[in-house]
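Listed next as structure tokens is one chain, alone, in the form predicted on its own.
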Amino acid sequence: MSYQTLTVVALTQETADSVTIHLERPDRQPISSRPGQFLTLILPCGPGGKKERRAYSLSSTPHEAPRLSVTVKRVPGGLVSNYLLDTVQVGQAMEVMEPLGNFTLSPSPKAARSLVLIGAGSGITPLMSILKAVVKTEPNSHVLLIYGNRNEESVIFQRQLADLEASTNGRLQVEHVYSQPLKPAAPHRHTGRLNRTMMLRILEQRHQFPAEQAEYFMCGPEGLMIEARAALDLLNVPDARIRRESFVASADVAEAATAQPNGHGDVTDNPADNTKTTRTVTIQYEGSEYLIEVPAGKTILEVALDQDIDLPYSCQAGLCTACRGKCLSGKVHLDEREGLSDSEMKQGYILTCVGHPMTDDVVIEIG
């Protein structure tokens, strides 16, 4: 896992409670990233200057290199978001982890696809990265963004979205939905909750986005994700065409709450057989091997960090995959597996931040 020290080179105030932080390496060399990935910031804002980690989706795209940009929205009671919005300055140095995440798209100039992006609030951030990349690199593709907010003043990237929509000759269409609009309803503007009925109404009016052929990316609060999935099920959209990112919203909530066989290890969904108080886990990381004793109720990552083993991690909620490792033997129970694909699970991958050993022969390879 690569760590970098970046410099804040610019700040953009997006709304009253959100700011985009633009970062570059001091030597201005580019850092590899993909549209939709996230950047983990490591900041000395905990008690006594303790370093805290939070992952924020990139709102920049690879063609904006060497600049990486993250957009942070203030969370009431959120330790890191408040620290950033209250103290960040141009010229400040920040330690970060390399961009990570599987909620991505690979732009291709030859592509001719229909993309539907569904988001609300700060869930716009990775969607912004994806739509900018497609608009920039795929002249034959069309993008529909359905974006829900409380009102007009809470729209992150409002000016950018308007400018992009105006400059793309219809290739980008933005549908704003306001639950509590400040201005009287205007023609072709949607007011009310961004629920399945609203989404179906919008999608059925967009014939250039045929439901079963379009690709869907959604990011936002869990309630939105449930409603969006229900709408797509009614339209018979295949699972393979739907991508979802829970990370942004879940990271906000987590922050506020804190103011197999055949050579592979097994991942189990049944913690009931974990009757032993403490189990031994072997961790292989960066050429070293560590033996740790993990008691019931503690995660593998928690114990490793308590013993000053500097394992990679970020969200600590089983969503971002920064702590991903491969279980070479033994069984591990995961409290949450949202961040792992079915293929990764079958290959024996686990997440140490939500992983509990179920047997005494657990060996995990990280890196």
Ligand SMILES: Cc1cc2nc3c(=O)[nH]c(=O)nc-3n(C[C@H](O)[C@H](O)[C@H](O)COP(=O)(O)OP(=O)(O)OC[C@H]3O[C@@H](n4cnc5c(N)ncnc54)[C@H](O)[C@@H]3O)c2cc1C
The other form holds:
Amino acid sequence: MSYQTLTVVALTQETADSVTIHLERPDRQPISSRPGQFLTLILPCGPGGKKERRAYSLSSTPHEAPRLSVTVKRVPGGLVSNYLLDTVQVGQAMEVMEPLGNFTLSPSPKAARSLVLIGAGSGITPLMSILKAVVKTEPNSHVLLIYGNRNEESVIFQRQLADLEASTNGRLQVEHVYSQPLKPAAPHRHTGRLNRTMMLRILEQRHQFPAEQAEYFMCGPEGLMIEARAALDLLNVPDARIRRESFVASADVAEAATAQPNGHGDVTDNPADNTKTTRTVTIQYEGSEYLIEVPAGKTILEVALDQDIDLPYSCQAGLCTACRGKCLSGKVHLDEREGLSDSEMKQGYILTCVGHPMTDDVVIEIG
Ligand SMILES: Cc1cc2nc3c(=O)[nH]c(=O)nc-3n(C[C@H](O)[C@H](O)[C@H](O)COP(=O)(O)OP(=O)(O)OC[C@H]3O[C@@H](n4cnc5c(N)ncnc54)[C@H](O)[C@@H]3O)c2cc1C
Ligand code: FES
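Switch from the form predicted on its own to the form predicted together with the ligand and print that structure.
Starting with the chain above, the whole complex follows.
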């Protein structure tokens, strides 16, 4: 895993409670990234200067290299977002992990596709990266952004979106949805909750976006994702066309699963059976092999970090996949599987930050 120290080269205040932080390497060499990926910031803002990590989606695109930009929205009571919004300065050095994440696409000048992006609040960040990359690279593609906010003043990238929309000759359309607007509704501005009815109303008016053939990317609070999913189900959109990114772990862990190698995941295994057992786990990482004893109630990542094994991680909530590994033998129970696709689960991939060994022969390969 590659770590870098970047310099804050500029700041853009987006709204009263969000800021874009523009970062570059001191030698201005580009860092490889894909639209929609995230950067992990490592900041000494924990108790006693302890380093804290948080994932922030890139709001920039690879075209903006050597600059990488992240946009941070204040979370009330949140440690890192408040630290950043209150203290970040141009010239500051910042430790980061290389860009990661699968909520991405590969722009191609030959592509002629319809993309529907659905987001709310800070969920706009990876969508912004994706839409800028597609509009820039794919002259024959169309992008529809459905973007929910409380009111006109809480819209991150308001100006940039308006400018892009005006300059792309209809290839980008933005539909704003405000729950508590300050001004009366106007064309492309809707009033109400961004729920399934609102989404269906907007989608059904857009004939350039044939529901079953478009590609959908969604990022926002859990409630929005559930509503968007319900709207797309009503339009018979196949699962394979829908991609989602979550910033916050869902309170509902009902989907938790058990992964084991060769794709025989068993979601019925009861982690309660595991409560009294300490199990041995073998971790293979960067050419070394580590043996750790994982007591019940601890995750594989927690134990590895306690033993100063420097495994990769970011969100520690099963969302971002920075800690992803492959289970080569044994069985691992996951408290959360949001970040992993069904196909990854079937191939035996696990997330160490939410993973608990269920057998004594667990071997995990990382990297
Ligand atoms: C893949 C990924 C990409 C992300 N991209 C962005 C981004 O582009 N911009 C951005 O601002 N954030 C983004 N986040 C969220 C970010 O990583 C932090 O979780 C967020 O800034 C809160 O951190 P904190 O230290 O301020 O709050 P914490 O001290 O970690 O949490 C305080 C409380 O707030 C809750 N909470 C945490 N995050 C949120 C949230 N987003 N909304 C509501 N409640 C929350 C927690 O559950 C906790 O109860 C992303 C997260 C992931 C996993
Ligand atoms: S650290 Fe993000 S999924 Fe494990």
